[in-house]
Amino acid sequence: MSLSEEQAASLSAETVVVAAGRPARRRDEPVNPPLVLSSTYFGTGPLSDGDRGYGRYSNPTWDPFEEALGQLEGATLPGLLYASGLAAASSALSLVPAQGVLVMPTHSYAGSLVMATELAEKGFLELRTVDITDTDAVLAQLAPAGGKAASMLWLESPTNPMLGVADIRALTAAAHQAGAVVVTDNTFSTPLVQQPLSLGSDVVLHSVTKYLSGHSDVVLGALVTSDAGLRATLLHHRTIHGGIAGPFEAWLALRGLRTLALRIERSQASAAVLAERLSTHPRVGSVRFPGLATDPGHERARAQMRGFGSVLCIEVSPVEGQHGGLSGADAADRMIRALRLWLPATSLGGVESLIERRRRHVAEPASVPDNLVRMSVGIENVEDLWADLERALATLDG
């Protein structure tokens, strides 16, 4: 491929984004990599490290984009894609030993949680949630007095979807002292944003059906470490477990990734334009945004994060007045109906701007309030949105 570790290493990562998992630089090859649809490949004899064998194992359209990732991340190996980010939490939660103990945030992704919660009913783990912005009080279910040690600790930072910021370097440190392994989900940030790895991280998950692919056209997850023997056990867990990509995915993949610089650099921006206004309006009860000097989580973002993404939330005020008013659930709902830019849908990261009420999705937790709506900043024109949104809230005066 192009370029090298000590290349990527003193290379911008808005320069490795574009450069990295390119063809040899020979005479009349392409400078794209090719998309390779075969289930198989030629080989006799027993099988070595190396040979690709069956397609279950390697395709060569994974491998550019499983390189260029794994450079981003600031890895000294290649990530392993998979088939959904969720194929990737699973692979990741495999980590866990049998009633081994994992501690994850209270305000995970859904899915993530999901899937914990229920490892845990059918006594494969046992799960401990926490505030992961509250220190003190994960580093008290990692090592408990008279308790059993954690095995992992799960982290997200900023928490999906209510933007928590966790001291990934401290919780990292405390998590290695106490035996236990750490997975960073990095889907908010992305490589550019942030590097968990940086941070004392073991495992760092991303699903990339969002900012990294970042055109809503594809469904697909990723893990990085340099770790060399948490790799093979990760491959190992894809291989027989089936959650491989298609190669079709990840190369549309890669071709996303190489807009991912200019994407975030637009809607990091954007997102703290709309945050600054929302922050003041009267229909808004509260933003969360880790950029907002306000905001909770503002210094340790600033800390380690090189900007402060392009998700914020808010939460929709109630309405009063004649016939009961409108619950803030209820004026979310009425709020997102009237957008005309905006697009009403779940997840992120695309090139278009997303917004939706979290509670519609029945897996959320109770905790998260029914009146936040999650809004992925896309590309679009910051004025344009800005229009969308004040018009929206406009209708709930009327």
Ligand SMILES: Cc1ncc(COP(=O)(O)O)c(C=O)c1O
Contents of the next structure:
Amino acid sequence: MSLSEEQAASLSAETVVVAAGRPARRRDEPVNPPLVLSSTYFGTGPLSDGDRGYGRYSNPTWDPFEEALGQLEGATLPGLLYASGLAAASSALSLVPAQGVLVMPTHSYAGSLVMATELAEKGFLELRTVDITDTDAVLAQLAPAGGKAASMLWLESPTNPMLGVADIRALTAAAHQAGAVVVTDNTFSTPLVQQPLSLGSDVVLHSVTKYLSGHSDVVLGALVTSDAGLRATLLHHRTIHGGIAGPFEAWLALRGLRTLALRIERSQASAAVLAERLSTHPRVGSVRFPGLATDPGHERARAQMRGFGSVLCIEVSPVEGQHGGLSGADAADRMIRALRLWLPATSLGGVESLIERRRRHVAEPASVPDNLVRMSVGIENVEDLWADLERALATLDG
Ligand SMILES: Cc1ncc(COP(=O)(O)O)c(C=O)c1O
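Show the form predicted together with this ligand, please, because up to now only the form predicted alone has appeared in this conversation.
Let us now look at the entire complex, which starts with that chain.
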């Protein structure tokens, strides 16, 4: 372990992303952890806890990333890497007992919602979806009078793609009172912007695919907890269900993590500038971004985040004119096709700015407006990003 728990706690997160997860300081040790490609390990005697044994149980290339992520989230234990964010979600959902109640945001990431819905349809659990920004509504679902109390509260804040902000502290406290375990998807914020464990959550989930690795070149997920019992259960699930990370992906993710602080600093600042400018653009009906003082989640975000993230959403206005004009969705598609710098692609959190109309995904719920465009702001020059947007929006004028 290159940084002790105490050292990591005394350093700023900007330093921990660089210093954590390094090999021991011994003469001629490499300064970066090596990539270990082996599906098995030498051994003769009976396997016990801590033995590497086999490539599905452990890999030395996972360890430094897991250590660094655990320290960044303020956990007392290393994180657990998975093959994808959804492999991590599947492991987290395994904590719900048979026929237990899962309370989940109506606007969670669509893949997590599909997974939970399918489990509910098979009768494995009872799913209650709720507007996560409405604290009273969530409380009512956690412990309904005369009804079954929840086994798990799933939080995502800000939500993907509606950017709704949950009161994580109040909801986790109520969930614990009801006897539920709380899992928070922290993909949009990263531990540099929000630390759900310090707000009371039991387990933090990441799509490492996004900001943590940061270059749109790997698919990975992770869970982090300070609860040894929960971690053992999750580790067992990962080992037996096999949703493990490839060593090369893990190595790339740590390489990406080294620049997380710089990337977040730049992309958050640019997102704030773009949100302000878009909010007064005549072709934009509304902007969702918790950093705007007018956003319904602004005060909550200020209370529990260090910054507001770098994803924002706009609703493109319909265009009136000859031949019936354009619906908001068609106007959004035309604007996106006219962009030259922003990349029309799904996903988020990479160095490059990505944009997409979310309802092009059939799994996206109909409550997401069909003209809603999600923008993941990268680290390019903000004036170049703005010029591209302005020019593309101007193509709707005539
Ligand atoms: C908030 C959030 N959680 C989880 C996931 C799933 O992650 P992955 O695509 O790595 O499986 C995504 C993917 O977009 C996401 O945006």
